[in-house]
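Just one chain is shown here, as structure tokens, and it is the form predicted on its own.
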Amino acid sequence: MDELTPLAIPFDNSYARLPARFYARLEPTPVRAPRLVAINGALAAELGIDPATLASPAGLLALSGNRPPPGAEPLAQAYAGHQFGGWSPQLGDGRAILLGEIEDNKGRRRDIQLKGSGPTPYSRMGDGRAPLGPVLREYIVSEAMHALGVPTTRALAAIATGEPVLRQEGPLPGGVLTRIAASHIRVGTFQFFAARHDEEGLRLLAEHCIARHYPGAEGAAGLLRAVIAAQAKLIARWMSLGFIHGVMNTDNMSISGETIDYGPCAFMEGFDPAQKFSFIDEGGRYAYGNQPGIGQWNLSRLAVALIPLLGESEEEAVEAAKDALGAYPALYDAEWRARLSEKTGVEDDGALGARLLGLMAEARADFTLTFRHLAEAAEGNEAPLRALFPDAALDQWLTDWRAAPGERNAAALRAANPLYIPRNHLVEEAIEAGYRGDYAPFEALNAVLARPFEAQEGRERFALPAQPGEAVARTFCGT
């Protein structure tokens, strides 16, 4: 394919197909000197694009958002939310533009997005782009996160702008990044609608969610009780891997349960239910421990945005509301304990995997590396995890595991608690390379995080948690 021939995508838009005042159209901004960092080549074959047009002339065009292939309709969705607490009623997307929709070989709806093109209507005097370092830590982190199987966007492409982003600390490189998306629908979205009390727009709002993602779901009762009950599950897997989202504001919360904006995002690696690394999260609202109660709190957002739509009368809406949001505790404990239950092999687990929890912030233990050696001890060999623990004081713990009802199989355990994770400091590494120029980093993290469970020879330093001069105590947005 050269460079005049487009890039052929069967795009077909229902988000575009909503009235005008559900987004702004636009088309990206070109940038000066694009250059391909990446192709996830597995994620295009899901999609039905071929990776070698990707990486084609055509395809940088298209990826760099220089030029949007035929059947594209660009356009930056309008949403609002509450930002730390705060209520925003304008927001939407600044930095990203949406180019379409697809279908992919499992007839699943996939949004395609450019992440870093240029300034919109909602960028609030900001430049509409992103610095390389943010587009690679997205790229990593998100694709690590469905190596390890939790619902979340993917990163289809990474490019270099040529072009330098100013930032506090100075010019960067700059980066877009390919996002796909179940869809880029957030509890923001509807609030925008509720703010301006267009109950039409709510409605047509939830309508096309309930047909996009939960087709069972009866009315806007039945959706919200969907969502609640994805975001539940979901939020307990990032309990169960250590992850801290880091801005979980409600304009961050995808109405299809995956996990959405990676920004100073990371893996906790000694436990400490308090742990927060985002710079712009000073009160901790955002730490570990917070999250499953900041879950419900943006769920009752988004039962009060749908309180038009609840009920006929507002008593009835909302007596609606409060069933649905009851449910939430019940649903997140559930899969907590089966979580849980998977990485120690007991079952049923909740009272002796509460008390390893607190062993391990008494402790300070790695959070992957403790579970991980459990496969070690249920194959007798107790070291790898004492070591993690001052003396003894595992002791009747592990008595009391190995006394549990449950299999506690190795391999089973193996399966259920990864080797690998994305470690702070290795994703610095590989953004302090990036800047650099030098992509042999990232290319080699990302490949060890794509076999999260599988030991790997050769591998080992990045099964370790940082050293000292190595921990990165603090992340950042890159807006």
Ligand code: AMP
The other form holds:
Amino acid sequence: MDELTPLAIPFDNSYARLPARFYARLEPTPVRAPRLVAINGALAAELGIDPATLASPAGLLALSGNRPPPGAEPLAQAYAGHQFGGWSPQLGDGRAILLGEIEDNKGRRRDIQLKGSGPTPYSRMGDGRAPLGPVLREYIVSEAMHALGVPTTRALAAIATGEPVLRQEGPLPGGVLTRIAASHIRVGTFQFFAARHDEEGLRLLAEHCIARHYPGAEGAAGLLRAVIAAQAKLIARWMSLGFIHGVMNTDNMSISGETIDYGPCAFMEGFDPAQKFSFIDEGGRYAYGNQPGIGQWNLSRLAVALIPLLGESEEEAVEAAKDALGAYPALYDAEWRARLSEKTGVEDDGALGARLLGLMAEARADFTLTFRHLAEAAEGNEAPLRALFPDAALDQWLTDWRAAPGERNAAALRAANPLYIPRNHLVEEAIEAGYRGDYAPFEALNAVLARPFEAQEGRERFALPAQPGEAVARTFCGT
Ligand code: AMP
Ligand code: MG
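Just the form predicted on its own so far, so send over the form predicted in complex with the named molecule.
What follows is the whole complex; the chain from before opens it.
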């Protein structure tokens, strides 16, 4: 396929059919010298797109935004949001452009979006661009999350733009990520219309979301309940992996229940519930242990936004909102306990898991390896697990664990507890090499993380926590 044969993508753009005030139509801004960094062949196949065409000259033109493929209707979505608790009535895609939607091979509607593709009417002071580093980070971490079984947006491709992006650190090579999502509709999208008292917009958006994400949901109340359930489940999954999103603003919380907007995100190593990474999160609002509560707070913002649709009278609407929100703690708890039970291999009322987490926090034991080594302990080899804790610290817990009802099946434990997560120092290493034009570490890391539950020969180093001097204390938004 040559440059003149455009990509054939069967777009069907339902968001673009919503009223004009939902978005701004515009073309991506072309870049000087696009070069392919990565194509996600498996995901391309899932989308019914031939990976070879993506890697062709026409593919590169499409993925860089230089020439959107036929059928694309590029637009930037409008939204609002609470950022670190503070209200912003006007945000929107400041550096992302939705090309359109396609149906995948399972009949699911998916967004194709370029992130870092130039300024939009919502860019405010921003340049609409992304440095290559954050593009690589989102690629690595979102694909790792998918392999770990967590609902997430996906990475279809990464390109280098050949143009520098100016940031605090100085000029950095630019990049564009092609992101795939069930949709990019956020809590903040509803807030956008609610803040404008645009009841019609709110209703159309709710109908769109129901049809697209929760076809069984009845009305706005049903939609709210469905989003609450999806988010409770999602956040419990994050917690069960030691994942810290880093910027759980309402504009970064998706209606579909996928993890979205990987910025200063990170996986925890030594367990500390107060752990945060984002340097912009000074107060620790989005620290690991706060995530379930922040989730609930964000969902209450969604409920407030939906009030005009929730009842005939305001009292009725408020009651419906309270009712839906009231279910969150129990939904979260049930999911968290189920995850913990799976991770420990015993039937658990939460107490045994909670005690282990307490011991882990005292010892700052590696989150991932502690759970992973339960599999060896189940086979009679307690040494790797005990090595993460001070002498005798686990004596009583291990005794109680062995006595608890449950299977403690080593294979099941290995299937529930990953060996490999995107450790921060490995991600940083891949990014630094990427900046030098060496994508081998990025590729090697992705290959390991594609099979996170399987011990891979010769890949031992990818399972290890950062050694002293390698530890990454803060991650950067890189906006
Ligand atoms: P985030 O919290 O990183 O998801 O971004 C918050 C808001 O800032 C969103 O509206 C983004 O589109 C916008 N934004 C972030 N970085 C840039 C940038 N470099 N140029 C323009 N807008 C940006
Ligand atoms: Mg965002």
